[in-house]
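Given as structure tokens, the chain that follows is alone and in the form predicted alone.
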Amino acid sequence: MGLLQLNFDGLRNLQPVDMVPSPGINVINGANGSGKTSLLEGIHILGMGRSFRTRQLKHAIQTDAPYLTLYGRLAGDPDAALGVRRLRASSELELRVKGDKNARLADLVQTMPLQLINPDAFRLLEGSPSGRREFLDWGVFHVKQGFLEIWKRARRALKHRNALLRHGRINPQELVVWEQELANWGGKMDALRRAWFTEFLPVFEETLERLLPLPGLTLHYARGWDKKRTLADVLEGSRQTDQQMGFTQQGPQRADLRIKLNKQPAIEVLSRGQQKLVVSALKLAQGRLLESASQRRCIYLIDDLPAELDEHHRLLFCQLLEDMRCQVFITSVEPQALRQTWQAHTRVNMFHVKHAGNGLSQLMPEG
């Protein structure tokens, strides 16, 4: 699986993009502010329906442009066409997946699995549990059948229980109904998450060993409630305190991945370069597990790969990408840093983003 063609129109400061990427490594270089990250952003929106740079997609639309249109063609049997369109005058996102104009966002995400490694990826270590839950559930969604429907039902039950907790005078019978729903679907969520984690952990450990051996580093899945009690018992026993707080304090919505080094939070003891390699190992392991489970490959978006990595670890990183035989889009302000990194048999396409003199930038293939 890989992108055969990309066409973007109305994306930030980029002139219309018509790109034929390599099925392997694609290096995009250019000066700061030229639009390299915007290209990655376009691919991310095409595969996820949202940007990693802004919460409001209208901000990704080029100044004075009436719309943003993104198109991609994925290799397959048959090939799959993906399209995303956002009008400036509308908040609606128009999606098209394999010719289906009524495609859902989940269809888009399922069709083109992406992993992003950029400065914000450090939030997996230093940020709130919500980012790690998103990482966790991305993996479960792509590997474990039926997870999305279970996730939706658990979220619906949680929403209704929280609404009752905030209501003041609680109808005990109604509360019991939604607690039973949450306990049921939350338990099923936990079972799928635990099954995924059991498969993911050895893949992560092997990936990290190749990038940066760190004896004493541990990754642990915490389900979000007392591991010695059922969720039904926890919900029943915490009604009074939950009502005082106005929300459900324990449950699958509090799940987390805890990363420690010698029993201390990893973020507190790792250098910035070590943090980048740990986060990268997490992201790359997602793709390796996806491939082993479903014979599908992730597409990787890597913003400024050379940053914070010395030449030795940069080489190890690139060798691992080559061995995975996945499609990668890498940006860099130092074109020479990534020219001589690859093995002779690896297909590498080089692109340059340069200012065109009219406030916009142009993507040009190199040699």
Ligand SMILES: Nc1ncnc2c1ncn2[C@@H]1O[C@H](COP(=O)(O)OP(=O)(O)OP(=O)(O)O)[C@@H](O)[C@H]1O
Second form
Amino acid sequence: MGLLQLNFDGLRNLQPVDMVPSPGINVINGANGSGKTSLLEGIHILGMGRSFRTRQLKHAIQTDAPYLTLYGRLAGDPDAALGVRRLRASSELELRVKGDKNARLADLVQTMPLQLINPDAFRLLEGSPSGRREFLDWGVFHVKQGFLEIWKRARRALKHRNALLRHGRINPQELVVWEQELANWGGKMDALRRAWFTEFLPVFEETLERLLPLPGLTLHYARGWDKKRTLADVLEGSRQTDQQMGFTQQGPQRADLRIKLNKQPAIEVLSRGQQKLVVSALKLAQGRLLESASQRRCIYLIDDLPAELDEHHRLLFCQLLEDMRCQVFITSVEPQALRQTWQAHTRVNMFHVKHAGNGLSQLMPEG
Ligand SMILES: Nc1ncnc2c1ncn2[C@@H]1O[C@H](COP(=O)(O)OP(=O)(O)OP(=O)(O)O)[C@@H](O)[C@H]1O
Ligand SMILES: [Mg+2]
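Follow the form predicted alone with the form predicted in complex with this ligand, if you could.
Every chain and every other molecule in the complex is listed next, the one we just looked at coming first.
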């Protein structure tokens, strides 16, 4: 699993990109503002249908360009190609997955598992639970079959229950129907999340041990409702307060991963560099579990790695990444920085993004 070819057109400041990446490590060098992050962004949109930089994809379309098209061919299946197109004039995203024009976002995500490690990724520890829930569900979605369907049903039941709660006078019969639905699918979501977490935890601990031993660091899965009660019971018992709040306060929509050091929230006690290494271990562990559980490898996009990591830890990180034998796209502002890092047997392609003189940049392979 990996990209054999990439063609981008109309992406930010990049002239049409025609890239043949290595199945191993791809280093993208270039000055500030040359377009390195934009290249990673293109791969991210191709695999996830959304950008990690902007909520509105129109901003990624090159100024004055009528559209943005992204195409990628994957190794393995000869038809395994992905395409994403966004016209400036329309807010719709056109997707094509393995020749299927009616492909949905989930097909795209399923076909090309991606993990991003960039300076924002380190907000995973400090930010709201939604980022951690997304991280958790990425793992469950890729490793546990049927999760998406269950997740959709639970979300639908939650939407209906919330709508009724906001309605003022509640029709109890209607509420009971959606509560049963939510309790049923929410329980199933929890079971799959829990099963995934049981597999994930040892992989994370082993990864962290290699990167930065932190005795006392613990990772917990919190399902989103009272530990001792069933979801049906919790929903029934909290009708009144839920109605006052106008939403369902407990349930699978409140699940979280709790990271602590000696029982204190990790974010309050870890240094910046330690936080980055913990998040890196989480992200690398995702890919390692994916491989062992489903024999699929994910593609890593790594932007601006050196920031706040010392040389020793940067090297450890790169070694771990290399041992996973994943395809990696990693940017650097220092042309020499990531040249000698890799072992002799690893296939490394170097690329350079250079200003082309017309306000745009060009991606070129380096000898
Ligand atoms: N829609 C757009 N059309 C044209 N150019 C754009 C668009 N959006 C952003 N740019 C420009 O693209 C350039 C590349 O930005 P990018 O963030 O990819 O650079 P970078 O190489 O990652 O830089 P750094 O090393 O500072 O992180 C910037 O100069 C930016 O102003
Ligand atoms: Mg950048």
